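Below sits a lone chain in structure tokens, taken as the form predicted on its own.
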Amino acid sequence: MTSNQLSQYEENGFTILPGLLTHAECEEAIGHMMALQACEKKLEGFGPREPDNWGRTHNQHLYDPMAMKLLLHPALREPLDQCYGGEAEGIQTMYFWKGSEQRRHQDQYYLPGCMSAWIALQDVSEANGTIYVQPGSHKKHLLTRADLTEKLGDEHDVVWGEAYNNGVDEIFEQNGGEEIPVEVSKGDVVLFHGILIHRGGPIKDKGSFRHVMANHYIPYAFDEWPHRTWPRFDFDGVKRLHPKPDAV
């Protein structure tokens, strides 16, 4: 990253890295995913979505070399290391064929310590359902499960459901900052902080695709990672499991 891009990330909680992937790489990934959905390709671990239901995949890198290739793309290594001030490890992938229209949230609620590399495999704008972010919100409060249980009680469907999104909306209003759409071109990568408040915007061009791979990373030295059964991958492709708390 340039010093300006790093400053943008530190100040706003996100920055855009133009043209990090080639158009050929983007087209290869899209073609692969469309072929899987159409059952033109078979891949153990992948189940085609129902017609007109293009729900995202989760942790596709665990069974798909293409997704692993995007998670550990060499061009991402140095920018992620710059953001963290040290080595990053990949821990999650999500593939979106279409926009999510998801309510406001903060990734570190689900994935403590994380940041995201949001890879646009095609041009993304308000028309096909881009993400909206609140710049600077990464410097403000991270809503936690403890916040919600203190207020609402320890009920799983409350803590993880609508009450959570309402809580993030409250923090959004308290922050008082604007919310802006992120519009990018094919091959661009958006890096954003795991506390940054963001949401999936409305799909104005109904039926349009919005091919995106959203990757998540944590620092190699991060010891508070709660998902102990999730493998962590460094950019040399080395896989490890986080040690158990009682490990020597």
Ligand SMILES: O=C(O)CCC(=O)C(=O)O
Contents of the next structure:
Amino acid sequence: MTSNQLSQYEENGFTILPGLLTHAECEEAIGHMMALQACEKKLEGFGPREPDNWGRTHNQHLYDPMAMKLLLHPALREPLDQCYGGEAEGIQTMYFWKGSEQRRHQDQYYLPGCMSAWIALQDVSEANGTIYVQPGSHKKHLLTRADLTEKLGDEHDVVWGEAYNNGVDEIFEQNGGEEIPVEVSKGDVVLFHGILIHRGGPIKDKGSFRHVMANHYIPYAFDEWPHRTWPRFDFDGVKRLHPKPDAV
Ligand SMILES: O=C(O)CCC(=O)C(=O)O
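Based on the form predicted on its own presented above, generate the structure block for the form predicted in complex with this ligand.
Zooming out: every chain and molecule, the one shown earlier first.
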């Protein structure tokens, strides 16, 4: 990553790394995911799913070597280490066949300490539902459960519900900056900070595909990680359950 890209990450909360994956790598991943969805390929841990169920996967790297390959892609190692100023560990994957049209949120609400490598496996634009980000919002307030509990009481649905997204919308307004669509080409990777406010934009070209793997990482040295049963993977493929290392 160039010093310019690192400054963009630090200033804006995101940066684009063009052509980090080859077109062949992108096509291989897409082919794999389409074959899984069509039940042409079998994989323990995946499906079977309804033909029109394009809902994203969660933590597919735990049962699928292809997803693990994308989570720990060697080209991601140095840029992530540069952003963190130290080693990163992979902790979450989400595969999107189509845009999420998800409301505004901050990933560190769910995954403290995290940042994201969002891999575009095809060209992504406003037409097929790209993400929108509010540049600089990573330097502003992170909405927490404590904030919501203080405001709304100890309600169960606060964690995932509408109240959370409304709260992020309020912070978005208070921050005051515009949001922008992130338009990228096949093989590009968007690195973004876990406090950056973002959302899945509308899919203007209805029904279109938008193949993206969204990876999440935390710093190796991060001890306050709350999801203690989630394995952490370093870029040498070493898996550990906090705090005990365990070679895989
Ligand atoms: O790709 C998307 O539409 C949403 C991704 C996202 O919100 C995330 O990775 O946190």
